[in-house]
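Take a look at this single chain in structure tokens; it is the form predicted alone.
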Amino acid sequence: MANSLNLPSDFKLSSPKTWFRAATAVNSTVLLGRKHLYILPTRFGWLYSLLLVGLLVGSINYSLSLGFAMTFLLAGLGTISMLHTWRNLAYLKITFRRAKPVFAGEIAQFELVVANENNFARYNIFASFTGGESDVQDIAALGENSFKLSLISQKRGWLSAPRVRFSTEFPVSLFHVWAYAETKSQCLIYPNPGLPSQRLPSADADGASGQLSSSQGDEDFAGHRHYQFGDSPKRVDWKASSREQGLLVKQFQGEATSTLWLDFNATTGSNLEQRISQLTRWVLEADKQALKYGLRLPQQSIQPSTGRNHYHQCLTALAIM
């Protein structure tokens, strides 16, 4: 029946939201074609409408030359406006920008591109997720322009980006156009990390290791680190410390590191999300800390490392999980 009435092939009568068709990517972008632009009169452009009926219905009892000049002249103006709106909306191309991770709870925001190929530009392009915040933007003739939309994240793992609601009524608000462009589009949302006083585990408790290495020179210096607990009081640069920098410890190249081990079977929460919550917290120490680490999960391990590579690795692994 659908197709008989060249409906969108997910119609259902029940559910809105597939009443109308929706533009899909096609090698990685999203084209707004004539037949997914959907176009309706605004308040004003109803309003005019009946303006017209008035004065077409008073020239015609009072036979009024200059009433049908009128008439006939703002009708003529509200069909240019029209074709302008829809044109401000037709054939703009969109792609979409890889999403940077957030954590759970954090506001995860995705960036699309929209292309204008055409020589002349448009104007008060709106773009939205279904319920959301709009982001407006004016696109230059053979230019291009990004919009950013926002979502709140709930969970862990891949937030999928809802279809996106594309409109305008430039250039005289008689008309309302709008289309919809679905999207592949997808944030990985880190788990929400523990509370701070879950302090990482020592080198030598249960599900942590302490391995000795050693890197070439002869106590050289390196940089600093936080002070943790333990650290001896002799190597404390107080100079910097004074300067309301925090407690540092001086670092030598050639002096014995130590590489924690974080286990999951060290955690200590009564369900998954509680454990993993405590693992996302003991990264995010080791990695302001400047500790090598490594990650134990129960189908996955993670060889000791630093950087922001090894760092977004493991909050990877454990928002996937």
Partner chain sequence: MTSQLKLQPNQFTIHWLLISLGITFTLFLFHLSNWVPASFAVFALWRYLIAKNNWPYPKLWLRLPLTFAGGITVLVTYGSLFGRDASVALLAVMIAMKLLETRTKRDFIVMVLLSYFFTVNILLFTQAIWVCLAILFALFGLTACLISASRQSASSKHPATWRVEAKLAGKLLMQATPIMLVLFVLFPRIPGPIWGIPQDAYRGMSGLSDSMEPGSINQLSLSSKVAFRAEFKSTIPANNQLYWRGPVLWHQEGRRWTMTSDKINLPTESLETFGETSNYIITLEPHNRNWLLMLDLQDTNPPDTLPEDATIKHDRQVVSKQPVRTRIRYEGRAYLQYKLASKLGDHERSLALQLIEDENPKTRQLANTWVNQQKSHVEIIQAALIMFRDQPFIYTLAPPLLGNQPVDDFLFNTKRGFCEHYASSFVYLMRAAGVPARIVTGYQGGELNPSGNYLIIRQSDAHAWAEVWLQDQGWVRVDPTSAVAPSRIESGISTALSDSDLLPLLSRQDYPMLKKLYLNWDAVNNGWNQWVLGYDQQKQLALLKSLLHRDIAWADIGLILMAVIIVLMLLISYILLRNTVVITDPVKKAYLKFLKKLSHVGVNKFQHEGVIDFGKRAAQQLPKHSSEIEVISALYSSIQYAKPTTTKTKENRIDNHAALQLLKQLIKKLTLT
Given for the second form:
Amino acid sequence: MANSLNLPSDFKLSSPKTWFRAATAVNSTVLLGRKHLYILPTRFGWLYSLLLVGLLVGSINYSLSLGFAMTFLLAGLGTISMLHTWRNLAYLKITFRRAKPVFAGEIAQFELVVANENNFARYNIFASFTGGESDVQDIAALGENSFKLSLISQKRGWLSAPRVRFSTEFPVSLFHVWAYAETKSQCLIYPNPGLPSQRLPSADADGASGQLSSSQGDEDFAGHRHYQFGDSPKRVDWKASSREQGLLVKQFQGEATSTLWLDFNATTGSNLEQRISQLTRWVLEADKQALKYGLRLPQQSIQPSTGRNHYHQCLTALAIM
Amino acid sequence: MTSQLKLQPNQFTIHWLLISLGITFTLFLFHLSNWVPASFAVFALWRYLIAKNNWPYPKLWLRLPLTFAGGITVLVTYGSLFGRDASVALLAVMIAMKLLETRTKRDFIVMVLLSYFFTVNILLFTQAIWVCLAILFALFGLTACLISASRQSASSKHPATWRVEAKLAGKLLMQATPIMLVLFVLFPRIPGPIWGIPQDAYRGMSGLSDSMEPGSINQLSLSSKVAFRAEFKSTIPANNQLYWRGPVLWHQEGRRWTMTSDKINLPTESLETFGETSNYIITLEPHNRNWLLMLDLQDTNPPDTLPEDATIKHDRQVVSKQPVRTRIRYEGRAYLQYKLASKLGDHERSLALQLIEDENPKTRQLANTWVNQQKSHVEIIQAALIMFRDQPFIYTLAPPLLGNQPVDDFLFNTKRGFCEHYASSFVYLMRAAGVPARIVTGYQGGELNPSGNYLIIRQSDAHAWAEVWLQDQGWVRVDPTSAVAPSRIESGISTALSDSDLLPLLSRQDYPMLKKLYLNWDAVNNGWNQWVLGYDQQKQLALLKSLLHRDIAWADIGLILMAVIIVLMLLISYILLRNTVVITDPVKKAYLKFLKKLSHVGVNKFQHEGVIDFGKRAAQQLPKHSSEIEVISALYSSIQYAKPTTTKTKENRIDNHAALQLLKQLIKKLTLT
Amino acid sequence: MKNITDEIIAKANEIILGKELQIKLALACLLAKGHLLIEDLPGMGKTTLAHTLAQVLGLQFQRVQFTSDLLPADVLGVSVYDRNTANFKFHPGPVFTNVLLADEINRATPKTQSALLEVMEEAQVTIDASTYALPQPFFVIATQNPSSQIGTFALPESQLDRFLMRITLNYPDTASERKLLQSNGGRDQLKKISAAIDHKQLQSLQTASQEIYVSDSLLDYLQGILQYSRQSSHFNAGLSPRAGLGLKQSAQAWAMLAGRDHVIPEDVQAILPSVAGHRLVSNSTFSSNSEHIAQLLKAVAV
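What would the structure be for the form predicted in complex with the partner chain, given that what you showed me was the form predicted alone?
Then the entire complex follows, led off by the chain already shown.
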């Protein structure tokens, strides 16, 4: 699943413009305050002011009193719209939702919840990572809405969200207001799993992995499970397998499941990343087959267990190793 | 961002645009060639159908020739692509055609901005009140369109509703109004023009011309357009004294009378004045001529009693240096009793006796008989007036055409004419009899508007009369029309004409209700003209002077403007931009007051802290007030979280309203030390 | 009603010294019709607490020691062929009781664990297509040794969600410990203690607890907490809707124990660590879960 996405090899995020002050998180909430908002006319704004100058000159030239009045009304409109544009972005409260961990190469999706605590609605708010795709939302008065921003992950470990650029040109597109929000949001990037062909170490074999049984009893038949590569032929229930499709292995009470040790030293890659990659693939496979597995890394080892939590724990350990 | 600009707007956007442009083009209907608004109607309908039925937009091969054809048609209609009318027409046509390629957000925004510009251009043609209102509607629609277009975005889940857009557009315009007013009043007014104004700019302004021939004034009399308005500071003189002096015509040439050439340099006629002055202010409608209408006879002693930029001609006609192209206001001071030109120079005398030879033999013969009878000049004048009075002369707006000998034809044949017929034939007679005479054109009378206590003088009040020079008396006004139709001079043109004459509706005596309504409307209009349209540098300075009680230099206006605008902007910004987190709940409001009081003495509630917990902590810190604090906390907590009491249990529990009142009281009473 | 609950707490306090908070939490859990998980080291008085509660409330009590060889049938019961009647006869297991103490639940295999947890959810046992209803009230108190002990099967998070509360007992304070040492331990006194209420009273207490008023303002606060737990980057997964419901019910019970007819935010704050602690999985390995819950409480405005 990870390799289905083709990344341009030269992909790089442009560095954020540091001369703009960014709003930072207080109590995990970012408030777009007065100090963080910047405003400039758009090119429509410039065109508008040009037209106003034209109208003013015309009014002077033809001594059109009402021409003055209308020119000034439009000038007032432009000025007021500047305030409204500013107001459309100001005082928004941004909270980052936790980003779900992804595998390296996949798209990390950061979700921002933007709350509007004022009693006027906000329209056409853009949010984007610098240089990235933007998301547009409206936010109702006293309401909130969420923006989804994506970032392509490259390598394992913590991926920090770059500063987010919020902007708007509502209501009349004459002004562009923007602000940067600095967040400490991070997304955990699991290592890129190697190719699926790298098979799981055998539960019975020595060296590469070892079997650990809590109680080595064969006494109490508990049920069947599907055959996995490396299961002892003695355990295959041939009778049952002939009735069902595929091989079935007998399981006994007290054994629970076969216990795998996924050992860093058993991997064959030429460098660290390849080895981690292989371990990741093994964790995926083991989890898919619902095996009980443990992880043994140079500085850390995780006791064998099953379940989503354990799965994420193992992948986290691999990601930040 | 750029991809956002390519988005297709919703249906409301195009509706807003079409409606507002519809208003604008309707206004232009009276001022541009008919085919311009017509072409807009066609393109607007086309664009509407495109939006409604999802028709394809016309391709470039269709649009390009259309644009070209539009340009050519303007060129053919107006003879040029420049000049006021032609350039506005070109802009109109281009906007109408651009409708067909207005599809994306960017197109709409550019279109709206151009339409703002175009809409204001109507003011080049008219500045009436109702036009102003219509413009405001158009600007409102355009603003709504701009908001609608700006709202388009890929993921806008809320359907754009026209109500939101209309509300916001109204709000923006309302909030822009104070800025507009301040700028309007305080923006330093530079008297224009900065550069030359196209020749065609003042077409359609009507007024007295520099020459007169039979029919020229009665043409003018068909118009009920206001020529000028006059406010008197003292009592208004009687109607028969209200002669408003315009061009003085000396030179006769066939049926045509013209002014003396500017090249002739004659001394200004002397003036002796008697009696009271009459002071008044005139608001003159633009007529694209130099003359300033003045009540007979303007005082020139000292010379600065004349309006600014005005000079006086030798025959006491007041003219401005520039043609009157905007509504102007000036003061006048007239003496109703005067003696003009006690001596007549040779040159003047020859000018005042000039006649083309060998014309109108019958008239000359009549004049000769009076001369041969040894009559004095005064007797000759009287003889002429008696002739007008006693013979069946008729005063009418529809005189018959005159033949090759116009004065003969009129005096001896048709005997039906308007003021210019009487004035010109009278002067002709006088000159033929050797009495120096000249024609004065101008306006006579005026209608009192009781709503504003001023006189309205219309084009239909245009008049022509004669002046004859008499030894010892100077130039004396003789109005031959008064001999024919005395009521014309006594009470106005409408009484002097029979009903069959086609006088403009508003100058007639019937329909008193309509007339009253009209007079009220005219009072409004006059105020509009005085204070809005006529607001210029002079008025600006006068207003500031009266507000600040001191003279203001023109350059200081800029400073005042800056100061006022800054204060205004700060005020508006404060109102709009402060962070108002609304608390509508009165209970919470009261509790916040309580928290404020506590925080003054250094006890602050954490946001996560429960009300009761905080109450306990605060009570510990302020043992003196512990009971009050705990009661308030418990009361607030129970209002906020307890079940609202039903009527059944009213006896043993206070209801929420009473609880709130109690809470407010307790908090109010709480004084922390 | 306050008198009754006070009496219960007072009686339990006599046996389990210095653990009033835990007793109240356990009682609140029971009044909210939830199951309780006690997590602590052996010998801290878990069993005593469970036993005392059952005794004071006048409930039938059964204890099952979970081991790795315990089968589902050992807990639920089994159908045995009766030769006399030529029929299968159902022999109910220890689960057919009011209070079931599942001691060291993490020692049993996942299969047995899940069998018990299903019963907890449904309050009935289904064996061989026959359904047997459990007596009411039914209340499971499971104890668990803190994990990372070899040879245990830690309850997966999906199962943990079935417990309304998780509490820890911790070491007693010095005064209580001295008192404990002076006596012969609570177990002897257990026999002397009499029931404070009967079944009916207990059920009416449970009903009353559900009727404790929850205002809109309080729901705002509750939702704030749920919202924050889902947004915060401190947790792997936010609180589920079931957890939210549990929070509300526990807070209601807690308010009732305090003798109030409505819930206030302080009630929620009191029970939150117990209700949310085992459902929120902290993201980082560096700081403990309780710190994160404290943070959560701080971040949400009342």
